[in-house]
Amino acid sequence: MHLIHQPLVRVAAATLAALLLTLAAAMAGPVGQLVITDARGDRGMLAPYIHGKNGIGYLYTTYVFDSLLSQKKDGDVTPALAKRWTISRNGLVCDIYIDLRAHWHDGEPVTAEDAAFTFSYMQEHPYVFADVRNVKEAKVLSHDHLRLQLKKPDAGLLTGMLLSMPVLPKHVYADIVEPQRFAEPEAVIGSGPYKLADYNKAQGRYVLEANADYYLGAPKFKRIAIVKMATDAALRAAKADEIDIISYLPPERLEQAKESGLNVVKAFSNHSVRLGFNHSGRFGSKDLRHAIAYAINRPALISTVYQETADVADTGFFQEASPWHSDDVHPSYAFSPRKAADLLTAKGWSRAEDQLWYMDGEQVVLRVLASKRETKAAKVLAEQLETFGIKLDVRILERAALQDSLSEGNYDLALYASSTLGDPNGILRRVFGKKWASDGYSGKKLRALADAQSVATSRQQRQDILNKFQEVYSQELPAYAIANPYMVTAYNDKLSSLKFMPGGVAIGVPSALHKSYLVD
């Protein structure tokens, strides 16, 4: 048992706090400079390799690294370091030319070899937001022009792999042979609007200066600073013009921002709780999953636990507000304990006259797992599926220990967040891949989809079959999506009209902070 001391902690946060407004105070005076917090603070270099493993670890390391495609802010794609593309008629061959007006950070050249050389360096060192395996060869014919030949057509090559690659300076990285340990100053060399002047792990602080030479318009900011502070002590900065945006507000605080004279944009997140299942046990059944959905009652749920700041999530995958959610109308698995009840009768199970469900003479126990983040959620769900007699073992765990017991299959039901945005190429990796994040699943006929929407030669076709697949996904329930939280950012009037990004941020992170915001 860890035992903390209440009041040296209170004095350490007050002083903390009192350091970071300090920080922030410095940093927001003048115009042209911007004050960014964050909760959490540290997300690690903003370095490819070292970043942290999170969306907003990418997020800010797409300012200091460009990619070959970049996107409005309606989402769609647009040039960056590639100005211009070509895909052949059989989707096999992709042809890219380099902006040549581009440079490193440190002053050389972009060109087609530093291209190039980061599909070769990412097949050898795979990182973890961009896959290339299905780069067969990636060709330098000039200065500005690489030829991409593919391994089989791919749906996705502008919207996933083109969008999410930061693009590596050759210069640095050839000889670097463990990019997950390289954290040198040269690391953070990219070719985005804004250099890494300095980064504060234990502070969780970085500082951002413009770079005056951006291929793509002026930076808006000649510096940006990104400072750990908790939701409080950001209202109260903001309140006294010493921060200017929080990036992520909890949204029942959204009054108290406007109160403090702060713009807000709110947006559903499409990062949907979910209740996932163990389709190696007992859970493989689907008539067992769909027990467990009607037993649920979700809008009681939502109302307990977010009240107004989340809604009921489409069990279709795809949340409404995605460019490619189906206007077909899901199962919603409205709360029935009745056809429960026929459902685990019809499997073998059976209730007793205590009311508590048995299978073989046992009394069923469902192990269930849940980021301390759902942990409200889990013990309303808990409360739930104990009133209609199924006994849980609820263990709330810390995000390492909850992804290695998922990892580990010791588990029947879990209950995390996880994004449904981005290319949809994702679903191949969040609907069947072996993550602890992903369903685990393995059907058929939902994978056929899956395969076909990630060849599809037009998006209309990848349009329908996605449809289909998101009807599929419903009926075959890999994961019962619960509830689809809004996110809240606030700012003041150094920017204007922030949204959230359709789609999310390349990779699918849902923010309204992507670079395009922070440039001229």
Given for the second form:
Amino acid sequence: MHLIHQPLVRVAAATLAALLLTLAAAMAGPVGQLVITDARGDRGMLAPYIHGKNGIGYLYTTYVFDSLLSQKKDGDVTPALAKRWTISRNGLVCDIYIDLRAHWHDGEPVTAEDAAFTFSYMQEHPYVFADVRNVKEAKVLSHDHLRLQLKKPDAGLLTGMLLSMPVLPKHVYADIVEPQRFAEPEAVIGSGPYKLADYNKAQGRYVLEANADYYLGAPKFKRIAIVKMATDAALRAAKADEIDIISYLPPERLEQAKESGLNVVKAFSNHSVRLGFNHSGRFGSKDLRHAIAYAINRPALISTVYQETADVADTGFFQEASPWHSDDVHPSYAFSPRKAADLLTAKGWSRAEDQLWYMDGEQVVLRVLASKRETKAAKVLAEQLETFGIKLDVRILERAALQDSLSEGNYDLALYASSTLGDPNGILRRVFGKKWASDGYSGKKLRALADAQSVATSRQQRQDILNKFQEVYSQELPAYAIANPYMVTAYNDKLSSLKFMPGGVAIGVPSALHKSYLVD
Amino acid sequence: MQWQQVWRGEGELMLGYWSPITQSAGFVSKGALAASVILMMAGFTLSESLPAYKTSPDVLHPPSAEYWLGTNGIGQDVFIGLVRAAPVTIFLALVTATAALVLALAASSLAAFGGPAVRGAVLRVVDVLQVIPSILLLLLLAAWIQPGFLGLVVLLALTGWHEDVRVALPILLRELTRENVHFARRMGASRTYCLRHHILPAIWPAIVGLFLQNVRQAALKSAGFGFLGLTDPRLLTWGSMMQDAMEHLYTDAWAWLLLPPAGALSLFLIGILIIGEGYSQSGGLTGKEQYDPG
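Go ahead and give the structure of the form predicted in complex with its partner chain, now that the form predicted alone is out.
Expanding to the full complex; the earlier chain stays at the top.
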């Protein structure tokens, strides 16, 4: 009895009780915390030069770094760090007025100096998701007034560069010579609605804290945690209210998520799965590309690999949900072994008695590369082409190995997926680029159209050129679009009516987690 | 290392368990050996006449009259897959396991007989191989070469032998220094005689254990090769079927996707155990003059 009267024991008991209470509160989840799960986890530190070189890494970084422009929930551009802007009649001068309410996470004000600095810094240190080469000069006219001089008009100035380019704090980055190696805590000083409070690379875990004096409104959550969690674990955790969002739920698990009490939003990703060709190898020939296209049965492939979770893709690059999709009907290369055989024969291939294809007396064996995510599609595709008589050697490679094999030209066909969303200037990277998941095409006719649309002076003119682009793309077939898979995001009642951003987030990330949903 | 010892312990337990059956019936082992060879040969010859392992929109179909063991994630018939994978798996596993074991025994013998300097050298090589994860080595190789089926066997053997040395060497050293060996040598027995009549019988259970472990590793490791770009992901083995089953663990499909290949692999391992045990008990090792301490 007298034991509890000892002061030390009483203090200890009180501490224990307090601890238990805190623990209970923590387990119940403090109001104002949002937990997002990501099946893959680590996307790099959330600063422009060091985040993972993919859409998700970019998306998370937009929570920390604001751009000059942002998007409304319907996809249209809206002011962000730039409160207003004007573009000269010849399209070569753009005046930008900075929103002086904006502050960096360390309290310094955001000024026109910072924006001007970002343009020149990115000239020197190219940032993969914002191409600023067209900027001739970024001149600071006053504290809040910046004048951009362009080399040539840019039809995608607003929806491309100004929307995608994260503005960097001059006082932090001015002295940084190698931004790719700059991973100090200061590297993540942005002006976005959330600050990066903690990042654990090994666990793939991020903790973001609200930027209380965010200039565009109050952040909706005190804390956002992004955690690595496999889908099964995430669904269980959602049932127990431990997590709030499953960022990319495999579409076939949609019903299961609904049973767990989650809301789901489902949309075409427009992140199309494409069969690319090695244009510097034998597939420099359009007829051979067409032959392969005719030998593939896309509806059959989709019904085996994707079932209800994808649709046959449009062959003209842009997919149906894209604001730039043309209304014309593009050739669908409906499965026709006969047409394929005719095209091959015309190109000097011959089919031997074993029903296999030969070229100059040698059996044709095509090397197909695919990333792990496309394994199933690669298997079915291989079966279809082998049934047609073309032998295949399929390789599933890691990203780095893929990049290597690709740059060595060590392949014939490649199966990859990449977004078709964002400003149409993305085609310069996605169709003519040299990186993995780009079509690696260099046809002059198509390139001329891609360049012409980028300097179009009106939206209508741009649309007309892009319609033509899609027509030519579907005929030239730099890559054969196979499937347009659905994407699903599951979320609980802490958020309401999420939608996949029409046209994609900024650079074209298919996502329902645009930062506008995270700010009041 | 620890799991290896635990595993080996299990192996010996199993050996003990099978002993009563096999002791009296060496023919069981010969039967099992013949059966697996016949199965393999028949598999290779029959594989052309078997129905094709085709994909279909009928994915994840539970076992039925049409699909005896159901279908997988891209509509392939699991039963056909199981049969088609048998010869490849058995061949791959047996050849690789043998190659790795031979390499390991050669290295162990070299270390045991070669004096301290050679032993030190061999052990350091083993150390290095154990420290470097074999996956890293394989990724590196994958970047350089594109091995075919035979290349795969070589790669599996080369990345599998070093772990066996750690187990084989101490046992070999222990047996070499035993009194019976010394005694036999004094009595004029040749090295070969000692090896055949004293050393091999003593280390045989461990060899069978190691072989079994190699077989299991070869079967499972080869499955991962498809995802390193080392082989065509369509190379069908029981291991690759098990790996494919992993992504369906959350549905009922795991039962018909995972259990059949896992069962087949287990049966195969038990078969090898019987063969190994039976061979030793039937006197194949020591001839008629086998000395029975019991």
